[in-house]
Structure formats: C-alpha cells, structure tokens
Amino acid sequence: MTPVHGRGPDLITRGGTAGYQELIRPVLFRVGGGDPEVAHERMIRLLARTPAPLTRTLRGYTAPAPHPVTVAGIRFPNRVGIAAGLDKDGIAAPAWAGLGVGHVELGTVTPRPQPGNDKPRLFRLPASAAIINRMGFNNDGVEAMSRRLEEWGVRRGRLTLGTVVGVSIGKNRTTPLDRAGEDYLACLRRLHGLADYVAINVSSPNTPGLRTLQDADTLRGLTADLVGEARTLNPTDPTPVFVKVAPDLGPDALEDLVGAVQDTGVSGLIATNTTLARDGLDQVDLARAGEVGGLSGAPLTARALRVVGRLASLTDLPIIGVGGIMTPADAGAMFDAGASLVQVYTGFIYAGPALIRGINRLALHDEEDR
C-alpha cells in the first residue's frame, strides 16, 4: 500500500474545518452553559430532526466519491466511520451517513436501561483538543435500541440508512463480572437480524472491574460463547463480532490478547479505547487532569497508533483504528499502520464535518494508488 499520511487535505477541507472551528464550535461549546453533555444531547436530537434531502447534500460534501471496502465480509461505503459513544441509542441512526460516513457505531448498550454515572462526567480540554469522560454505559437498553432500528426497517446487509450499522455491547453495572457474559449474549441474541457487527466492548475504564475482561482466560471464553451463539443464530452467515482493545494494555498483554481471541472466531479488533494515562495534556488543561475517566482526542493519537502497529504485527485479522484521529493525516497514518478502516470521536467534536471529508478523500486517493 502506498503511505498516505503524508497527503495534504484539499482546500475545501481545509476551508471548512477553519469555518466549524471559528463560527461553528465556539456557538456549540456555549449550548447548555457549556456543559458538555447538554451540548452533546442537543446535537445528537439536532442530528435526528434533519431532513432527508438535507443529509443527502451533505453527503455530497462529505463523501464527494464512493471508495467501498469489503472487511470482515461487510461491505463498507467506505473507511471512516462514527465511533461508539456519539449515538449510544442509535437516535440520530439515519442521519450519519448524510455526514459521509460508511459505518456507524451505535452504543454501548446494555440489556437494561441504566443512567450511568453521577454528573457531571464530560469534561472538554480545548487546549488539548482533548475530552475525558466517566459515562458508564448511560443508555436505554437493547431492547429501546432494537425497536428503533426495527422502526426505520433496519436490516443486516441491507444498508437501510445508507451506512453499515454497528453495535458496541456491554455489560450493565449491577451484573456480576462472573455473569458478564449473559450480557453480552443477551444483547447480541436481540440484535440479531439487525445489527451488520456487534462490537464487544470490554475496555471501557469507566465501568468497574470491566477491564479485567480483557485477561487472555476471560476473553477467550467470553469470544468464544458469543462467537458460537452468533453461528448458532445464523450457521451460514452468523453476526461478525469484534472485539474493542484498550490503549493501556502493554506489548506482552496485546500479544496475550491475539492469542485467546485468534482461534475463537472472532471477525476483527478495534483499537482503542480511551485511556486511563494523561500524558500529553496542555499546560492549560492540567487541572482537569485528575478527573477520573478515559481521555480522548491528540493526546491519544501516538499512543493508539502504536497499539494498532503492535496488533498488525500479531494477527491477520482487520482492525479498525480509532483512537486520536483528529486530522486526514492521522487516519493515513493509522492505515500505513495496519487498519482496514477508522472510526471518529473527538476529532468529530473538534474538527467538524470536514474531517470526514478529508478522510475520505484521502482513501479515495490510496486507493487509485494502489
């Protein structure tokens, strides 16, 4: 493959992230008082009013050609997708393709309802262009989820919204670790028919004990009951499963990782999470630095990309980057590193719309280079 980071961003990229940036997120950053997560709810419910033949002009900015890619067996628009956390109950589900996106990640839910952690539990670090948050799984539960996609007549395979559909699952606070495993079956079983993957979130730092999930033992029999449920639901084309890896884990432990889950069937990793460490905070935003929760945004993006470059160097299976993406030049990178696709979070609250133009511009480009 050809390296791509080094591609510049088009002037009309250009043009817009500098035009979000300076008319745009000042106005959003001062919705709800500034509270974070006011600003986050009004944005996803804004997303969900926006008319059809609105989102199909978007689109046409933010997806100026068609570049899809088969990964995992799942045919995708194309590479860059919403990570999950911006829609944890799939509310705002037909609009992001009209952002340009060929995948979304809806979730992470649980099989009930729970409200997540006290408030407040989003902290923005502008200097940093970085955020920190202690959700804890705040949503309205699989079965509120499903109904929706049911609603809009969403289907595996069928791309119904315009955009493949994926689902981060979780376990619910109050479920023992030893039983965390019902969980996750609980809701890949009503996902079922819907869901395109279903993402096993076990590296979220923000619920209790969940990272231990990780523990080579643990995972290998949580993949393999979800793995086998899947085939058992569908023995010809059972729900692709991947498995969502945390940025902290070390060499020896991702090395472990890839060893438990490689022979289990599972479809792909995705990398990473947020994380626990602050390195690479701002001056400015170090007394935000003890707010408990996972980091987010630039401070991440060497720290993901070396865990992306250390699982492509263990395993065949597809990665989807995330984790940092803040600039097209940090997707390139994380695709020269071994990711199939890429997902965005913060660099999306950051950069705007226009980021995801210039991600897919840039794969459109790779893709005639190669």
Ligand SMILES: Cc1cc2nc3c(=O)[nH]c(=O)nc-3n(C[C@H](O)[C@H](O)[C@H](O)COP(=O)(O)O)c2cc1C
The other form holds:
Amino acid sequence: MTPVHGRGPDLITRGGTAGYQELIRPVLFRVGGGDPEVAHERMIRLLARTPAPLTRTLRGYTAPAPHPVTVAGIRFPNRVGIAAGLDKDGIAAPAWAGLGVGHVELGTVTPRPQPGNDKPRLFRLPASAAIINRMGFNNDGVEAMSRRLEEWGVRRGRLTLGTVVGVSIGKNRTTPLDRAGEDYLACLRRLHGLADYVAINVSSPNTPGLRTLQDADTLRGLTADLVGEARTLNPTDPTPVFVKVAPDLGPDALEDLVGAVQDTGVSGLIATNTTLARDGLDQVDLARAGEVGGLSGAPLTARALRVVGRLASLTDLPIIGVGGIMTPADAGAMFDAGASLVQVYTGFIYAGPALIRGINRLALHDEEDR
Ligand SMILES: Cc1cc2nc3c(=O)[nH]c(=O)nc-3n(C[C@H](O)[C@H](O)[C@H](O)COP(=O)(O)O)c2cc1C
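If the structure you just shared is the form predicted alone, then what does the corresponding form predicted in complex with the ligand look like?
Below, the chain from earlier opens the complete complex, with every other chain and molecule after it.
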C-alpha cells in the first residue's frame, strides 16, 4: 500500500463547496444508518422528484454560461458529465441538467432485469475520498429504462432533458461470454432512436469474465458488430458507439485495444472504469481495502490520467476522461492529457454540485484563453 493520499475530507477550496461538504454530505452519509446504498437510492429518488422549475433555476448556478462543444458529432452543452452507474435506471434523468452537467451516462443496463450481487456491495472510504463497489449491474433492464425515456419524450439529438443522454450497455450475468454480443445488440436495438450514444461496457470488474471482452480480437468483433448494427438501424445517422476501458490495462494492452477498435467505426473511448488495484489508500481505510470490487475516487486519479494520456498518444478518437476527478484541477489535467469531455462519479459524491460548477468554470476560462 502506498502512503496516505491526504485528499479525503476537503477536496475543493472552501467557499465553493462548503455548503455540500459541511452540511449536506454529513447528513447524506448518515442516511440509512450509514448504509451507502440506501443513501444512494434516496439521493436518486430525491433528485427524481426535483420539480422542473427548480432544475432550471439550479442550472443557472451550476452551469452559469453555456459553452457547447461537439464531440463525435454530438453537440454537448458543456464538457462535464455524470459517469455510468450513478443513475443506473435513468430514474433521475430529468434532474441532471439542474446540476449543471452537459451529459449523463445512464446504466449500465442489460437486456433483462437482474438484481446484481449480494449486499453489502458498496463501501465508502472517506479518508481516501474513495468508494469500493461490486454492484454487479443491478438494473431494471433495458425495456424499463427505454419506456421511462419515452415517457419523458426523449429522442436522440433533441436534448429533451437539457443534457445529452448516453446509455452504458452490458451483458446479463447469466449470458455466456461467447454470446455476450447478442446482449449488447439487444440493448442497442431497443435504445436506438432514444440514446444520444451507447457505451459498450467491457470494463466492469464485477461481472465474471466481462473484462476478457477487452481482448483485441473479441473487442474488434463486438465493436464492429455494434457499429454495423447502428448503421443498419439508421444508415444516414447511426447512433455513436463508445467503448469504456479499464484502468488496469498496461501500455501494450492499451495499444492492442486501440489497434482493435480504431477501424471499426467506433466514435470514441471512455477511460476509465474502476480499478482492481488498491494503491493510494489512507491508512484509516486499509480495513476496507480487502473488499472485493472496483475502487474509484482519489486513489484512481493518477492511474486514469495515465491511461487517458496513453490513449491520446495512440489515437485521434475522442476520449471521455473519467476516474478520480475530485477537483476542477483534476478535470483540467484530464483535458490537458487529451480528453475532450470528462465525467464524475465519486468526486460528485464527496464534493457535490460545486465540483460540476468548478469544472464548468475552468472549461469556460480555458476556452476564453484560447
Ligand atoms: C457505485 C458505482 C457503480 C458503478 N457502476 C458502473 C456501471 O454500471 N457502469 C460503468 O460503466 N461504470 C460504473 N461505475 C464506474 C464509474 O462510471 C467510473 O468509471 C468510475 O467510478 C471512476 O470514476 P470516479 O473515480 O469519478 O468514480 C460505477 C462506479 C461506482 C462507484
């Protein structure tokens, strides 16, 4: 274990985030007797009930000035989004615009609903500003999410909810690996016309064998099949397909991966998912380090940045940078490493909406400087 990371309690300079970190977070972390999953579900349900006028008002605070950017042919209202897994079933999809994000990646969804792994399966490591999870794609299934999106009038390219809506797709646990492609195709077929993009999730550590789908030949076939299907479904304007990668791939494996997907017509890469490594944890959290699952948050920052830098050196495909973005400066480093957009999950849990506001400000200033 490497020494104390020291970024736990106060992630952003005081003022910008004091309201959330000092008032809201302590309450949130105590909800459900301190059970993180109960707190998470309540937060999502609360967001889902946010009235639309409040969403619009909040948006003025969190994303004060629009600075749209086109990536992979999609016009994003700004450069920061919510990473997959925070709103797995899209229950709070209409609320995210109010928090200032330009996109939200819903899911991961699978063709059939599934309960995920046994609880407990979500652990906070507050001293390290980290989370370990082994959720295992708990979700209501692609049909339930699609119906929800349809009820809200979501259509691809319309920004109905004020944000770009991407959907992360995966395979059911019970689907054999050699038939995984059918699951991804089923999700794409149902989401086509609704999602602004789909992300192939082959990088979650919590579905047995899933990461083997990142092997070059397998991934080439899977990606080509999905891109091909997107073109069949809409020959003039196919749904963009992204691939989300693990942070535990070394430089050579990343080169193989890029070589495999580069010419498939894939629209971009999302880097990274959670890590199986346990570096960078605060001593206080070492007892939790043995929990099986993927680690996210501050201990992942440097690793994710390295992967994004390596990918950017290998390809001109657009990259969405995610992993350990806990401060606006972390997002700035991701942009400098070559990311066109960034996503947050754990940083949002620890620092709250001020993180999104801070990243929006930073991206806006960077553009003004250019
Ligand atoms: C509780 C939890 C659940 C997650 N579920 C998913 C998921 O379903 N699909 C996915 O692609 N990534 C999932 N992730 C990974 C995040 O999208 C993100 O890639 C990772 O946490 C690194 O970003 P962060 O350090 O900002 O959290 C999950 C992360 C957490 C903490």
